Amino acid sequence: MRIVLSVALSSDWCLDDCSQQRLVISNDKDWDEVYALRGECDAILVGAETLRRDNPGLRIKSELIRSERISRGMSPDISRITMTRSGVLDPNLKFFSPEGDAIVFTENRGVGGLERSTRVICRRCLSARCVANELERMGCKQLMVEGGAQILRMFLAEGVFDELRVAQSPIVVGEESAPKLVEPWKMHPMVLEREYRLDDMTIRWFRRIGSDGRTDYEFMNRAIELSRRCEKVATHYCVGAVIVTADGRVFEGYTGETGEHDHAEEAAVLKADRTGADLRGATIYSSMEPCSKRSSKPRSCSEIIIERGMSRVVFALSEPTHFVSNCQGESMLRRAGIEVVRMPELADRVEDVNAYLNN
């Protein structure tokens, strides 16, 4: 799942001032871009305090954006998500409007009344990772997180995001007790990818980076490039894989590289084994979902990943139904407690590499 954090700040890093009225930071062009970004997402998440104070509708109002969503096979309405430890929310809030899905994550099992207008999910200890995993299991592919400060800090601190969009206004709040967002890169390493102006506002896009300074996108792009080295035969997909160990060592492989029946993940694992590398806690990037069942060998790639103690799996394309009707790799990995990250925005490139199987 792709997770984008979006925040508008004053020049002194304030999200709001201390008045009873909401401080308007964004200009019209910034709002237009934010609305367009919402249109690309399956769900939007804001904290309960934002709902109580601002009562946002969080709806897709543009008929053009709604029609574009329908043409892409999406619901015209974005799913609305909130997190509240107490579960205390006014059921008359715009959040609970009948259009689209509304989901409340809470720690309070005694919540009453909200179930009539929304779905309530109770967890013992709420966290960004907990919510992200649950939404991904529900089929969410792209999530936009808009705040407020506590929610943004939670996702940043846990490193549960792919991109951060910061829209900074020249206005100065100048109030010491105003809610602020500390410089995000002090909470989690990231790289500035692009910067531009929208009238008087400066827009900056950051991407989260790994422990060695490279991003998930860079490693996934490398895996896709490796997949192009595969021999294109009718008996297997062309897949590339990259393993990054907990101590920063990198091992690469692609389907058929180390043996006729070796999958990309196996090739990378074999190279790591030859050096005696410890794969516990490693991240593996595979251009396609690791297999859950195969006829050529007794163990699937998902089983190997679980047995070797890897902690994170990133892939771009869910396994198509060409060889297996219902791949369970992702669900197997999640049940084993492994973090799974999908990058559907790169899936088209993987499909292109394997287009020969459709001929």
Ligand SMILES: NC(=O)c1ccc[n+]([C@@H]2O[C@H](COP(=O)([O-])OP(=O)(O)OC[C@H]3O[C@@H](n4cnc5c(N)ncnc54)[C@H](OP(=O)(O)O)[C@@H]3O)[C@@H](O)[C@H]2O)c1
Contents of the next structure:
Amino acid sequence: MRIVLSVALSSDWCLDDCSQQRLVISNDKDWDEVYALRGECDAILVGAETLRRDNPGLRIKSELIRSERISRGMSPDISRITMTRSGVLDPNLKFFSPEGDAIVFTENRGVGGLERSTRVICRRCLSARCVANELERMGCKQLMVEGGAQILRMFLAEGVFDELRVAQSPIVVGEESAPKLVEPWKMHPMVLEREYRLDDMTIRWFRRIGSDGRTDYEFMNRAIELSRRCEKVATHYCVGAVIVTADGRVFEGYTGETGEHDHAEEAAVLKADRTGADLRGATIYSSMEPCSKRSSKPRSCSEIIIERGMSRVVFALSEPTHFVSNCQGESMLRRAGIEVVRMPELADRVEDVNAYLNN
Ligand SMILES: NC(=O)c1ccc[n+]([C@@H]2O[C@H](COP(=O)([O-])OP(=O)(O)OC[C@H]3O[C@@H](n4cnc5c(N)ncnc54)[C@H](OP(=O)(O)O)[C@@H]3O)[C@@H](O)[C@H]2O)c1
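Alternate state requested, the form predicted together with this ligand (shown: the form predicted on its own):
Now the complete complex, all chains and molecules, led by this one.
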């Protein structure tokens, strides 16, 4: 299961101020990105205190995102999840609205109100890992954790996350007792992977460091580097690919490397096959969206990725329309339950490598 932690912060790292009113930190563009991110997730988790203070709806309102979810075989509504020790939750909270599931993890089943939830999961001692495992057992493939501070700190400290998205605004709260993310807590190591602006906000994506310490950014850079080795011919794009297996083995390829008509993904798969490597659960990095249609081969790269049981695809540039007008690689992979990560900030480098096709 992919877990994304998402938080909006003031410039002094507060999630809110001390007033009764909810402090609006995000701007419109940030909200749009957060809503799009929610649209990719099966479930969204916020702590009980956030429900009590802000009473958020946690719904997907955009009809476009709802219909996209349906076409991917997902429920149009995201499952709403909360955690509470006390079990004190007002049954009239929007969290308990009838659309979609409302799931409560609690250490105290005995308090009223919880009967309005779809499911109450009671455990003597709740941790981030315990919640993640339970949700994964229920079929959750992508979870978004949106706060507040206590809940985020728990996931960060236990290292139960893949990515942390921090949207920081220029607002200064300046109140000592406001909820903050920068209190002394033990945080799992992570690296800053991407940084960009959305008007006055700075968006930073951090990735939890895995066992070998390499990041998506580094693997994608390597894939782009490999794409430069391709022969620049008019019949194919120049693409590089890197496969990282679940047990950490790395296989690389580029278009045309193993055969005239072999795509980069096929070259990397072929090299993995030669060693007998198991590709189930692997991540494949491709500088360009894996293809969904082939004229020269029976199966597309997206089909191969699905058949081989890979669980994650990262690419930089969506397939341009030079050879095929409407590549369906990304949606095909998502429909198969594969996590797809786009790195549009590296797309222009892939366009540069392929600029010769426009001449
Ligand atoms: N800026 C943002 O992006 C953002 C996002 C979300 C929220 N917020 C703000 O954050 C503030 C709330 O943050 P917060 O840190 O006070 O609260 P919180 O993290 O939303 O919720 C804390 C509550 O979660 C429950 N909890 C925590 N650990 C638990 C565990 N291990 N097992 C079971 N239950 C557990 C407890 O509920 P009980 O008390 O019921 O036992 C605890 O009081 C609000 O002001 C809200 O506006 C900001």
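Numbering follows the first chain given and starts at 1. None of these values were measured; they are calculated from a predicted model. We call the rigid core the largest set of C-alpha positions that still match within 1.5 Å between the two forms.
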If I superpose the two forms on their rigid core, does the C-alpha of Cys238 end up displaced by 2 Å or more between these two forms?
yes
With both forms fitted on the core, give yes or no for whether the Cα of Asp12 moves by 2 angstroms or more between these two forms.
no
